[in-house]
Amino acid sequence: MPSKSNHEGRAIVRICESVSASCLGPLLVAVLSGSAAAACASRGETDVEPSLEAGRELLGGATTVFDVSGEAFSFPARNLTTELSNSFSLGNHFFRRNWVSAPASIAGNDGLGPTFNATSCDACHFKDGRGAPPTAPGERFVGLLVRLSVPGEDPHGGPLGEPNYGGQFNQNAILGVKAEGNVAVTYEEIAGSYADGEAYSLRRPSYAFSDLAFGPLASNVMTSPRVAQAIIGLGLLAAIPEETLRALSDEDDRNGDGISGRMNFVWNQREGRRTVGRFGWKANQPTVEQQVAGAFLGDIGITSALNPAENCPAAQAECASARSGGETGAPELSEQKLVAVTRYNTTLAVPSRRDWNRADVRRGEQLFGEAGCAACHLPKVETGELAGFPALSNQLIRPYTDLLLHDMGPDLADGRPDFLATGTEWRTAPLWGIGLQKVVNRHEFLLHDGRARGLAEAILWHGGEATLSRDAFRAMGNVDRAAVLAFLKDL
């Protein structure tokens, strides 16, 4: 996939990570082409070969850990104050500890339910990372969750939750409350195979509701499975700019190159307006405190004083006349705990690259540039102040991504809308310690619902705006997918 030029004697790959639109169309048109040099005007270029940059290897700037064990997920912010040290320390036995309902022996320690997912944060995200799908028949959904809704808006603008059962299907309740009922996974192979013959296959998710305690689902119900995300770096990614996003995004395609990446613009609860979203599979929330704050409420059933009432549809009277935890008339939740496990999440390390300088590696990180994955999967960019943060402010990043929405295509569509994004966008995912999720987590199902069993059947699943980005690495022989592997091993 030539898409070089000769400097200085030596052939110089050019990638494109400026924060500008995107340069997927020109670069894939001279990758499968073999024409003699990449366009990519439109989002500047380096004569730079990425893998020979200085501090390549430091995903998170000067905030990052050197760790490759089963806790990397775990450290904070390698250059953290004192004071925000302590509050880490705080938020993490928070983040961790398992709730019960009320009313509880030790005060501050119940509330949970009346109906929810899980017992604690760690339960989804466990050791800070990425949650899995059921593995064995019967399994219960634990790191994986179904959102629900129906067409319209709610007040703000956000999805409308189906009229029984919310906009999240809970399969667990405390004592004397009713669950709302089971949910199953099964899967339909599906084969293929690369361009050199070797062969391959997906797996194709399908789910089924049974037991439904408040009868049957909305006959427009719609439906979205969604892992729970690794939660490392948030705050790196609060701190870049949202000129920076404006700047990345092309709504229009004005340049012609198929990519549109565009921001989503969600409901804020502290401003009490619309504001960009950052975090979750479609970028629906917009800082980290309110992320925080919505799976508290979502999926252990813990409210706080963002989200001050139970979870409890009309038609679950048992939920809505269960015992509330904590003080009587008070959050779940107590400020200070929010903004402890806020904290906490906000100052997550990012490990550190492992084998950036090995041959393999940085053929696969050229390769990754020239099929134009880095259009979406953006390599760098610089954070800007994050008030109250200062080790996260104006570090030199390498998330791989653009926090923009972008057309996956139908094949990866769960046809709901939230906010902005349609039922075919996702928010491009960071790559950052993607290769470190097995080590973790013990295992490696990749996007929004664990679909992919690795690297390789995820990079199969894009459509969409992605499609020529499958196919260029679909085209690849076997030993040039092993380095695009190796280097996302890397991240």
Second form
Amino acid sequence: MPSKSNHEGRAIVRICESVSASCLGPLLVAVLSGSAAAACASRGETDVEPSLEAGRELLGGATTVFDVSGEAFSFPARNLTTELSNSFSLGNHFFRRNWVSAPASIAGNDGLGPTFNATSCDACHFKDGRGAPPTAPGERFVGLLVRLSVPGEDPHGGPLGEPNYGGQFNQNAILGVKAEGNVAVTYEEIAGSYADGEAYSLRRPSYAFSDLAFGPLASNVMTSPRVAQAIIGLGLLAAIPEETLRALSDEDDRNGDGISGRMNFVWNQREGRRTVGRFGWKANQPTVEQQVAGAFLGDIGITSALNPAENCPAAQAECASARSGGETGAPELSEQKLVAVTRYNTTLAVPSRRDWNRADVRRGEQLFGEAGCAACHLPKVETGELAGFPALSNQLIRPYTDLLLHDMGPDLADGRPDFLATGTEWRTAPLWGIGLQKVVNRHEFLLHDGRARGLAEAILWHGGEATLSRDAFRAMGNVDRAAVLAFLKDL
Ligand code: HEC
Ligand code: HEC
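Shown: the form predicted on its own; wanted: the form predicted in complex with heme C:
So here's everything in the complex, that chain up top.
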């Protein structure tokens, strides 16, 4: 595990990995020698080749489940208590249900809108997995939404919403209320080739807004298209101690490896102060609860105790006067429902690896370390205590993320800051479960806006701090590249 107190934590992790990967044969379980080994041992590092470590298939520790079907992302952590299992079932129900506009015939079902992106959580996080960008011209956006802001900060240091459209573009509205407009994406193909001459093509998205109901967007508007993320293992990520993240971060790149992860600090509505961000593509949400309440309001138009006011910018008069759902004067989502959905999102399990002992997969795991991928996609970390969730506490997990922000270069930049995250920074995406995305979601689109059409394209888009790592992948021959992809598909 990374050291708690200094900036060498990341360097040590890397030394341990590269020593074991480059000096030891793939079939050899051996004890490391020399100073790096001493450093590893003194920090409790493993002395076993990472691609041979026992238990490495259990990505979520004891919470790991073993389903590999299209439902693989929809199971509760294997070791949950009965009470939490019951909350899981209830939360699951509200996650999948379609919300309707007020008044509904059944009390407690309404509150949709006035404006919204989708009528259920599941519409975007289909089977608790990942959303997709539109696949045909003119197709409406569902699993992809666009965040909006103008330069400046809100009173809490967060993005300042576009004056007439707010912080998120809502293409839908309930009857009698104007939707904000439409957005479409088109792609430009960019040709490239690997070092061995094999050709590839990447598609660069561009977005066009139309039918804008409240006038043109501000001339200085900043937009950030983001797809819905898979929501497995979130409680485990919440349980990683803040001091571990601090030890991993290396803001000024003091160890000189070209990689300078840093924490985002974002407004925590419950605590009334800024705390470390963990969720969202820019680590822009501090807790699962706040992310869930934010989704209810921003994506579906449902108010809660955490977000009691509807999302109606001043220019949107019909929005402001539309009828609310729920009981008069109370938020549309009861506290009990918010708790259930939060628990559900906290306890969705990560599936096990499948082919971790296959030779090409092991080779890919080694190459992943050698190419420096593991410097950001941290293979292994321990959770601390997560209050109320003993099942998730003190687990050895393999999320393949450090939850830190990294500059990924101009090609991936959205140019839209989000608290401390700049327009070029993104949170290292967790890679657990990524190999089952195709089975669960029936598509292979990756990256924050779904531009990558598969794992190789996702890697090829890496830039900024990940440039060397990407170039190492580009320089590999096709057998090694296939091994890296085989490893990722096994996660
Ligand atoms: C319109 C599509 C859409 C809908 C509907 C939607 N989400 Fe999301 N969800 C997203 C996007 C996009 C993100 C990434 C947000 C960001 O980066 O700011 C996200 C992120 C999340 C995350 C954080 C995942 C992570 O790995 O950090 C959680 C949890 C979540 N959503 C829960 C919900 C819940 C609960 C609902 C229903 C109340 C919901 N979402 C409805 C699109 C959607
Ligand atoms: C400097 C840190 C860093 C390094 C090094 C790095 N990555 Fe990433 N990776 C990221 C970040 C940040 C994202 C999210 C970028 C985005 O969505 O725009 C990401 C996204 C990905 C994704 C897509 C995940 C998703 O959910 O869409 C894959 C696959 C991936 N990386 C694999 C790799 C591999 C393989 C390597 C080594 C060749 C590597 N990465 C090196 C930071 C890094």
